[in-house]
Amino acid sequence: MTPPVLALRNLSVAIQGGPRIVEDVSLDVAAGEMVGLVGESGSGKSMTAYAALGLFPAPRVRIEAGAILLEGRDLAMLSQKEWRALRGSRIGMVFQDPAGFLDPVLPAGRQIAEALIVHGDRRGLAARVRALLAQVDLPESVALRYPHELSGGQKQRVLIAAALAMRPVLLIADEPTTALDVSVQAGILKLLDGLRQELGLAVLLISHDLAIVAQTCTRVFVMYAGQIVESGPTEAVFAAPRHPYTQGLLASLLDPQVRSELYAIPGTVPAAGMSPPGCRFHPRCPRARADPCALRPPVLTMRADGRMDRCWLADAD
């Protein structure tokens, strides 16, 4: 069997002195494989990206136990120096606000060859800028283009084309159509999944939309709170669903065949270190019973068929 491009193994994300944001957290993405990690914001779906390419959002915040693995090797205890070789030649990052990560002074063309200077590869450059903008269905101009006179799927567009400069082996995508219109979203959608194909590329996508999941996500994760709630093949996890967590996320999508009312998960995900005891989920479950739920935290459990799940209640009618 071919390893994994990524894999995290029991990993755990906390704030020095405080609590675990993201704890025991393990899941892998296959060379060509697009694999989706779904949940409410304040999840840690994004924070587990950021462990991945080892960025964080403040200084005390970091790894506190598992392994990140990358090709087989642990990223996990790396340098700064080290990381920064990594980002952006092996691991490319596409995040949800292009505007906010494009540079308003610098024309597009210049901005995707910025990996490759700093990479120190420096040959054909204007060459290889417009072979990815070629990549990613934008014409030659756009290279002389500023973000301002850009839309937002040329701009999305463009930070594709710069993760891909340097031909990484993973692509992790932060809602990448999260700030794009409904119309625009198809085409970025079609063109990650054509991307995965054409490169072989590993892709992880974040998000909390369960739809695009569904049609762009050969496997999928399930997090709640900081841990993964369930997982398995998402056209199995969609048919089927057996955390309370999930089920209540696929509620939530509006489907007038079946209700005319848009259903929403009482209460709100737990701040780190807020969690109830017992099982994270428990206040919010319509199934949940004061034993086991509300006393013993619940293990992730592989069933028969492979796909995994932290419910006490799984099994039960």
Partner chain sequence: MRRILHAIPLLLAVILLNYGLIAATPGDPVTALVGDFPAPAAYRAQVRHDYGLDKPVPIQALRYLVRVLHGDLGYSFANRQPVVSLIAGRLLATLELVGTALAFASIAGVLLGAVSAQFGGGIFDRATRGALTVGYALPEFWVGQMLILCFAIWLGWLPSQGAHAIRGAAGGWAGIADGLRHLLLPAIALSLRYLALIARVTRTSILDVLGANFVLAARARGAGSIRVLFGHALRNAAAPVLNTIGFNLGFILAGSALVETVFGWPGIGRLLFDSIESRDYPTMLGILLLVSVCVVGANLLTDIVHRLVDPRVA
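For comparison with the form predicted on its own, kindly provide the form predicted in complex with the partner chain.
What follows is just the one chain, with no partners and no other molecules.
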């Protein structure tokens, strides 16, 4: 059996000399599969994604423990140079705010070509840029345009084209539609899904928006305060969430009145290193009990149906 394209094994990420931001996360994404990683902002899902690239947006953040397996090969031990050889060639990444992630002074074509250039694959550059543009449903003329001349959706398509330039096996999409208009969102998602099918891509979709995950992902991982709190097939998880956090997320999604206010769960995600003792969610949990929730941390437990959760009360139901 071929190994999953991406497998994170007990991954922990920490600020050097400081608290852990991501703790003991394990997940995997197979070829041709789109997997969702959801949670509120600050829950550590973006950091998990960056860890898979060996690249962090802030200095002094380090992979502390665990393994990152790309097609079965552990990346955590790689040198910077070896990491660089993988980024953009085997792993592509698409970001949240396409405006900020495109260099404002370079035409779009140059940015799409960048991965090709840095990985020393310069043959037929212009033609391949055109092909990539076609693949993301953009006209050729976009190649010569500057980011400020493109719409939000076009920019995101350019970023996707840039990420796919080297035909990576894994695409990490970090909130790819958050900054876009609702009308544009659907198009981007459709594009990602199409590419997944067409290219057999493994896609890790990171989002706070459960609706998006429900539409596109086969499996979902729910993160809270740096930990996975629930995982399983999307349909099953959404149909019958076991962790109160997932339940809260879904509730706020389903109630049209609160949806506009993002989430209805009271309180906020604790900052890294500020998690309460016991279950990290218990202060916000409507069902939390003094014992054991506030006393002992629950462990991630696999249930009989293969789904996992991290709740003292999940099997009590």
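In this text the structure is predicted, and so the values were computed from the model without any measurement. Each form is matched to the other, and the largest set of C-alpha atoms that superpose within 1.5 Å is called the rigid core. Numbering follows the first chain given and starts at 1.
Asks: If we fit on the core, is the Cα of A290 displaced 2 Å or more between these two forms?
Replies: A290 C-alpha, core-superposed: shift of less than 2 Å.
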